[in-house]
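A single chain, nothing else alongside it, follows as structure tokens in the form predicted together with the partner chain.
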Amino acid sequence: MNAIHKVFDSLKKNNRKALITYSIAGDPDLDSSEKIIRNFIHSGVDIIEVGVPFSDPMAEGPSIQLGHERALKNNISLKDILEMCFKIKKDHPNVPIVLMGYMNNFLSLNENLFSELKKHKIDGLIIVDLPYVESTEFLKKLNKEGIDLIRLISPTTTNERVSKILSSSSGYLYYISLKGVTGSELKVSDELEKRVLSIKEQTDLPVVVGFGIKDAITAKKMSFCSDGVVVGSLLVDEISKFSSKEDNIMNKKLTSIIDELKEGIA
């Protein structure tokens, strides 16, 4: 059983939902982003998604785009990010770390990618621009190393494609709550809840919801129908307000946001 599986197993036993955070490696700088993640873990976040900054983040809204730009100013490479994750995993082997990014950055390590991910204890990948149809070969190589490819399902995914996606998924499923970029305004609707429930009926894998969850109330609503929520833009926005010299005050602020979210979805 891998770390992701274990986390959802134990959440289920305790009748709890997962809180998943997204923050960008290298934002505001590499050391600070490591401190931010460690603080998330201390604050009780269940799964850590680490954004891999890309020069052309096509699926991101303004908050996360700017975060990617800030990180790239520090010349962050995938290798730096892997090293950072490895250090964190050493201290927290049971907290899953999932890298989220764009295909071109992952391709930069060529065939070494899969062994490097394994070597650095990465639990899963989310690749925004690698849809089901393009993923067959990639998935095989990842699975061989025991790493999950977290699939995205969106409001425009047809039922036919949902079943195809489910048939080759592992880890958890990420339901994109809205048609739009990250951090758009989310309107919680019956339709949204019904869709998540219908996906859950078709799979034993946990289904989490992300995109546009920016407060405890929305997080709470979305956790009712799902197995957890992903919060990204809200945190990246907060991080943008501080320089790397203000680590302590920034992390205090982030802790209070996490506390509030956790209370919402508990």
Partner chain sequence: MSKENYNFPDKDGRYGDFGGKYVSETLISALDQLEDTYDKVKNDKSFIAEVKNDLETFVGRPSPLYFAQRWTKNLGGAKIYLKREDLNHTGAHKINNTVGQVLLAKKMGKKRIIAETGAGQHGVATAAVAARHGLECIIFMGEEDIERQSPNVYRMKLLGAEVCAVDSGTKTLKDAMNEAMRDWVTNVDDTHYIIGSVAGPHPYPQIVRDFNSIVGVELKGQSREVLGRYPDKIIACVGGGSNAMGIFYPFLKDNSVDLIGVEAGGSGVESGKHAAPLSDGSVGVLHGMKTYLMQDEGGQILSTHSVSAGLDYPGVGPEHSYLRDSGRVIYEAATDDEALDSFHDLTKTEGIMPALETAHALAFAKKIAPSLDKEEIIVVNLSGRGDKDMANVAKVEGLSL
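Moving from the form predicted together with the partner chain, what structure would you give for the form predicted on its own?
A single chain, with no partners or molecules, comes next.
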């Protein structure tokens, strides 16, 4: 049982839902990213998603696109990000770290990708544009190293496609709560809740909801039908307001947001 499985198992036993954060490695710089992630962990975040900067993040809204642009200016490589994650995992081995990026992010390591992820204690991988034909092989190679392949399901995913995704996923499933990009306004509806519950009936994997969760009220509503929520744009927006010289102020603001979200889904 790896770190992701242990977290969800513990949460279920304690009747709690997962709070998952997303921030971009290198925004505003790599040292600040490490401090931000450590702050999330100290604030009680259950799972950390780390965005790998990319020049064309097609699934992202304006806030996260700008975050990618800020990070890319720092010329950060995937190896730099892996080293940052490894340092954090040495101090917090039980907190899962999941890398989220695009295929081109990971191609630089070629076949070394899987061993490098294991070496640097990465617990899961989300590849936004992973072709379905490659997902089974990716799942096999990642699972061999004890790493999960987390897949995305959207409101437009057909039932046939959902079944295929479920068979090539591990760790947890990430349900995109709206049609559009990250940061769009989320309207919690009966249809959305029914969709999430329908997916949960088809799998033993936890199902978390992300995209558009911008406050504790929305997080609470989505936690009723899911196993957890992912919050990204709200945090990236806050990070964008500060420079690395103001990291103490930034982390106080982020801690306040995390506290409100945790209270919402408690």
